[in-house]
Amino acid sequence: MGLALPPLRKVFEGEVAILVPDEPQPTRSVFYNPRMEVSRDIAVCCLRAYRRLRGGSLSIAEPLTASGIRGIRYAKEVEGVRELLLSDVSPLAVELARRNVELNGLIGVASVEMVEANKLLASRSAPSLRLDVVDLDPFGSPAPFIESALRALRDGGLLMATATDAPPLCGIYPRVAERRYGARSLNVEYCHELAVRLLLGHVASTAARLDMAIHPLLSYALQHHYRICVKVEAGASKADECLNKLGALKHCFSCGHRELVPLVDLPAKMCPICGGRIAVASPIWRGALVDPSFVPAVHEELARSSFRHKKLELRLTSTLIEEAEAPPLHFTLDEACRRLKCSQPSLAEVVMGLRSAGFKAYRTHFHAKGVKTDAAVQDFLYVIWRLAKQGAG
């Protein structure tokens, strides 16, 4: 006989029917969070553009997994699917997540354990049970997981990670980041690309121990969380390469001046601009965020998709394909028109002004005002100072 739950209701996304507790959100028994159907969507457009590109079936393990909605999720709106492992520490959860693998018809596919997700992962590190896709979808951060997610990777594996601890990585919090994930964090105008940047840079880090590198596929910012997708690749010679991609920033809170410098470039304490005090977030990835064959692949699945909240999902991955060739780092025009005491022009005008005086310029979906560019600060300020002062004229 199974475990008593409380009251449920069935709610529906994408292509499955799930069981929720019927409670209010924050006392709820056992985890379910509708805002985060976005990034669900966003991750089963993932899977299939990873499958179509790559071929083959999928063995997909999702420890965390409460409610069971992404995995189940996968199951059902992933074609090839051979394999999904579900699990969670609570019983109400295990109890749920299996009253959801039944009602979508999964039985034979999907599998649900009570057993703590380290553990779950560990015993699929021997190399002939290794997984194709991991999932990490915490409540908080998912570096505790990331090593064991990475030992279950077969070589090419998919591996995927949501952080929502944003107070740590944005540098609210720098000492708990520090404890967390190995790292220093700033609270810069740019601290949620800096956010991604710090748990790429951990993943990357703790991928090298184990003769690893890891290649992103899509990472982004959106509302309370943080979403990465990476490729993982075994060898001690691609684990070097990407370590070359690991580096620090150096941001001058005095000018606004920022960098990106590989790790031996770092002694630097005065900034090259005004003579102030450089402050330091290392060892955080410098790299590229997405890959620009692969954004567009998942692009097109939303596009054949029937989501509810599509058009929000296409903007973003539109945003991200244009950026895919960006300078890493962006500047915010609320900061740059703070500094200057100017009124603030248009995200255009700003973007057409910088592409005018020779520079790279795109937006960004990291702030909706963010101009991600090549100009050093100065001349970033000198265009938004121009553009105010004409259309002050």
Ligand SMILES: C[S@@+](CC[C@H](N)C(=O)[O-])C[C@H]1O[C@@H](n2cnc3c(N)ncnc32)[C@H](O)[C@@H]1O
Given for the second form:
Amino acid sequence: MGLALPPLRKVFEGEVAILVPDEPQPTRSVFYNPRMEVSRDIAVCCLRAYRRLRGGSLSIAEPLTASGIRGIRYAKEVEGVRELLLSDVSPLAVELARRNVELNGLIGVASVEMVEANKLLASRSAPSLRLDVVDLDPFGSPAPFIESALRALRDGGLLMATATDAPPLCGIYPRVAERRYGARSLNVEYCHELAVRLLLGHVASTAARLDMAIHPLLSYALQHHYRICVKVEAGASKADECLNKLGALKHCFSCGHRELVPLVDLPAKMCPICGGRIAVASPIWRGALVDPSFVPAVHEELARSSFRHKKLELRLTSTLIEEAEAPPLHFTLDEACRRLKCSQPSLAEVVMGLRSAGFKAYRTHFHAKGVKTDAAVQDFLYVIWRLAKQGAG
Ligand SMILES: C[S@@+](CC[C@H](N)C(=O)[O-])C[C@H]1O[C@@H](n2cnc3c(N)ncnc32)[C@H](O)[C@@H]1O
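Next up, can you give the form predicted together with the named molecule of this protein, since the form predicted on its own came first?
Everything in the complex follows now, all chains and molecules, and the chain you saw is the first one.
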């Protein structure tokens, strides 16, 4: 006889129907967050794009599954899923996920086990048992599961992960970031971009220890969470190349100067612009956050879908495409105008102003008033000051 579940209600998302506890959100006995629908939609499209580019069938593990909604959506909405492994340590979650597997006609494809995530992943680390995709969707940080996920992936497989522990990743609790990710974070105006870079840096250094490399396909920050989707590749020389993309952020809180440098270039403690003291976040990912050929494929999949939040999702992927090759470490109009004590020009005016002054300039999804540019801080501030003066005149 199965475990007694609380009263349930059916929710519909993508192409699946899922039973979730009919209880108020904070006390729900099995976790379910409707706000993560966008993240699940985008992940479905990442898998569709990955499968379309690669061909073949997919084996997927979602070892922190709760109701099973994420993994079940993958099996129902992505073609060619031959195996889906779901697990959770909560007996109620396992019971509910089993009910949902049955409800969605996935018996024979999906299995649900009550087992600790690392243990499930370890059981698939032998070369002949490795998986095509692992999705880590934990409470807070995915750090405790990254190494076992990498070990369970075959060469060319996909690691997808969510992080919701913004305070450490954004430099509000740097000590926690140091403990959890082995990296120093900083609370800068572009903290969400830094959070994604720090998370990718952690995955890259963990992969390197296993002679593996990562290639970020799609990474973003949205609402309260960060998501990464990286392809993993086996081989010591690939891992060495990947390590070259680790580096340090040097940030001057006096003038706002920022730069990404290789780890070996770390020493200088003085800002080259104003002589102020340099603060450091390290190690972080210096490389691209998305693959410029992969994101358009995800965008196309979203465009073809009939997802409820399609408009928002397409807006996100369009911006990701725009900023795919933009310089890192964006500025924000809020911080610039606070420094200059001036009124705020529009984002479009600033982007145009920078471009007509000969700089690259792009919007960024990381901040509604963020600008990625190759202009140095003083040039960026000058363009804004001029625009503000014109506006006031
Ligand atoms: C954020 S929820 C998962 C949400 C789910 N993926 C979704 O899309 O709705 C995290 C789940 O991980 C489970 N969990 C926490 N630690 C675990 C561990 N070490 N191994 C397996 N499951 C774990 C919790 O019981 C919880 O159900």
